[in-house]
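Single chain ahead, by itself, as C-alpha cells, in the form predicted alone.
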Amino acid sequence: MRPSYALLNNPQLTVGIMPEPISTNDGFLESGPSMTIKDECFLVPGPVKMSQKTLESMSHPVITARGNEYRDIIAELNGLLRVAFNLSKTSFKRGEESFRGDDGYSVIVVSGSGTAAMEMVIANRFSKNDQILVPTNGKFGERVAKITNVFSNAKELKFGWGKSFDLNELENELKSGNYDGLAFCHNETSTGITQNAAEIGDLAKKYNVALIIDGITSVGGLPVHPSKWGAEAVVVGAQKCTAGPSGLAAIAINDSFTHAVKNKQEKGDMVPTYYLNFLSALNKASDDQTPWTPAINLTIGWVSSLRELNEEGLENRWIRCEKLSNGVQRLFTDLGFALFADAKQRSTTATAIVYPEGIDDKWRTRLAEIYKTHVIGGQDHMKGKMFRVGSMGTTTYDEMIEGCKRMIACFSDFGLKLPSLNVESYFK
C-alpha cells in the first residue's frame, strides 16, 4: 500500500493510508449503481441547491425597477442581508433606510458575481498611491490578489495551497508601515480551508491599515463579525451559503470605508468607475433603489432564500454546516482518505478530499451520472487530484448521509476496498 497523494505532498497532513484501487480496469464499470438511486443529492460548494419556493418566487411576472412594488423588494432584501451578514437588525419596510444600521455598517446589493462586488469594493477604496497587502492560500484568494493589482499595488504573500497563512509573517510584513489595506478570501473554497479572521484583524487594527474581505463563501454560513474584526467592507455572493440565485452578491461597509471613498473623490484620487461607482450605489441605496437596472427577479429571489436563512436562524445554520462537515470530514478520514486542508483551519462550508492513488475525476463523472450525486472537483494543478464537497446552504443532514453512501458505493465500483462504516453515525 502506498500513501496517499496529499500526504506526499503536504507533510503536514496527518493521515491514514489509504488502499489501493484492487484495478485500473474500466470494464467493470459498466455495469449500474450497486445501490438504488432515487433523488439527486447536489453536494457542490456553490451555486447550491435553492429551494422549491425560491425556484418559484422567481416566476414572479415582469414589475418596472423603479416603482414602489420594487422598492419595496429591495428594503427587505438590505434589511435580511444585514442578518446574514451578522450587522445590527434594521427595519425590512422602504422608507426607512433599512440599507443602514446603528452599527455604522451599510449594505449595498450589486447586479453582478461576487467577483464584480469585489472588484466595486477594491476599485472604489483604493489607488494606484496605496499599497495592499493580500495573503492566499488557494484560488479564490489568488484572485482576489489580481484584483486588487488592477486598482492598486498588491504584494501576494503565498502561503501555499490548503496551507494556514503565517500570523508572524503577516505582521513583519505589516509592521514596515508600507501597507494602506489587507484584503483576503476568508474562506478558500478551492482548498477547503477558512482564515483566522479575528487574528488578521487585530493586525490590521494594530498597524491601522483597512481590512478587506472576501466573505463570498463564509457570509450566511460559519461565523462572520463584521464590527468586532474590524472589516471596512464584507462581501458575499447570493449563490453560496444564503442558497439564492447565482449572478447577484452584496457588500457590507462600514463608515471609514465611505469616508475614505468620499475623501479620494475630494482630492482626485479616485479610480475612475462607472457601473461599480459605490457612491452612486449608496445614494441609491437611501432610496431603496440601485443606481442601475437591477436583476429584478434574481433579488426576488434571494429575498425568498433570506427569509429562510432569518427563519431558521443565522446562528442555527452555521451549527449546521458546521455539523455536516465535521461529519463529512470524519467519515472520509475514518475511510482512509486524505483531507487537503491544514487540520486546524478545516472549513466547515467546503471539504476537499484528495483521491487515492489510480482514482481520478472519471469517479466524479460516474458518480454524476449514475449515482445522481454532483460534488465538485480540484482546480489549477489539483484539477483530478481531489474533489470537494459542499456543505452550504440548506443542504440537510439526510442528503449529506445518502450522498457520502452513494460516493462510498461509486468508489467500490472503482475496485476501492473500503472499510464498513456507519455513515449515519457521523452526522448525529
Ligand SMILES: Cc1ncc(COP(=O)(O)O)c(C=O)c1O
The other form holds:
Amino acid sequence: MRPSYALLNNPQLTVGIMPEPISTNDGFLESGPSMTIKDECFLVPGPVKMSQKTLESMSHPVITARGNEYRDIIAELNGLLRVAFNLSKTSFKRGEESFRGDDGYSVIVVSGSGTAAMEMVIANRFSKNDQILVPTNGKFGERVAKITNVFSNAKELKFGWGKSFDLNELENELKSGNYDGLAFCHNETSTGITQNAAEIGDLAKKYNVALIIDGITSVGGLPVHPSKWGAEAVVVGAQKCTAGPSGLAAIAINDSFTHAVKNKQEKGDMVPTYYLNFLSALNKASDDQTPWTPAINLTIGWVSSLRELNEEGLENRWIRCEKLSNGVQRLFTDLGFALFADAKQRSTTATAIVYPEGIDDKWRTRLAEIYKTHVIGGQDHMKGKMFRVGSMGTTTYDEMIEGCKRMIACFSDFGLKLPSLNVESYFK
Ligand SMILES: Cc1ncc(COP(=O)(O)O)c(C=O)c1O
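Having seen the form predicted alone, can you show the form predicted in complex with this ligand?
In what comes next, the whole complex appears, and the chain from above leads the way.
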C-alpha cells in the first residue's frame, strides 16, 4: 500500500516506509534505494548539511564581541579561513594577526551572505568612473555585473548560460585599455560550469586590471589559487563548500587591493559605504575583532565546520567533491540525460542536469516529499527545465549513491524507462 501524502509529510510517521514506485524499470531493484526513507539525502548546492558537531557548537552561551573569548574565536576563524582560501598558513591564536599571511593576503569575515561580501569588495575597490569587464555564463555572474553597476560600471560579456568564456573575446576587450577591473563568478552554480581562472588571471595580469573573483561555491570545494592567479579579491560563502551556517561570508584580499582602496580614500574617490566599509573591517581584524557586532554564534559554527575541513585536508576535500560530481555526471550521462554545462569545464561542486522531455519540477517535489531527497531546480529561464545536484561540503559517497538511486526511482515513477545501471560502480 502506498502511504498517504499526509503520512509522508509528517517526518515522525515516515520511519522505514518505502514508497511504491508508480512503474519500475526492468532490473531496477539491482540499484534500488536502500536507506530507510527517514534518512534525508540533502544534495543541494548550498546551503549544505552541517555536521551534528557544527550544529551543536552554535548552541553556545552568549558572549560579547569584544572580550578575549570571542577574539580567540575570530583569531581561529581567520586562520582556518586562510586554509579554505588556499593561502599561506598562519597561527590560529589571538594577538598573532592570524588574518594576515606572508603571501600578502588577508582575510576578513563578513556578517552577511556571499552577496554582501561581493558588494563589500566591489563597493570598496571601484569608483564611479571605473570600468569593469564582467564575463558571464549564468545567474551569479550576472549578479556580479549587477552589483558592479550599482557602484561602478560593468561591461557584461554574455557568453550564454553554461557556455565557456571565449578568452579571445575577453582579451580583445582588455586590449582596448578601457578597463580597471575584471570580475567574474568562478564556479557558476546556476549552470554547473567552472571558469578557467588561471587563464583569466593571466589576462588580468597582462592588461594590469584588478581581478575580482566570486568564489562562493569554489573556495573549499575545488582548486582555488588566489596568489597564483593574482586575484585581488576572492569571496566565499559559509553555507557552501565549507559546510558552515548561512548568513556568513569572507573575503580574501591582497595588498594591491588594500593599497588601491587606501589611495581612493585619500583622493576622496570612494563610493560611500558604512556597514561594509573595508578599511573599518581591516582595522579591526588586526585586533581579532570585527567593526560591528558580528553573527557571534554563526561564527562559532563556522569555526567548527572549518576545523572539519582542515582535518580532512583541503586537497582531500577537493578530490572527494570531484569524485562525487564525476560519478553523478557519468551516471546521468549513461542514463541518457544531457548535462547543461560545456563538457570541458563542468563544475565539481554543482552539476546541472537537463530534464528529459515531459518532466519538470513536479519530479523534484515528489523526490522531496516521497523520497526525502533534495536537489535544487533551475533558475530564471531554466526554471522547470533542469535540476542541480550539489557535491560539496561533507557529502558522503553513501549519501550521494543513495540520493542517485532515489532520483532514478523517482524518474521511474514518472514513467521514464532508464537502463539498469550499477550506481555504486560510478563512485568507486
Ligand atoms: C556562485 C554564487 N555566487 C553568489 C551566490 C549568492 O550567495 P548568497 O546567497 O550567499 O548571497 C551564490 C548562491 O548560491 C552562488 O552560488
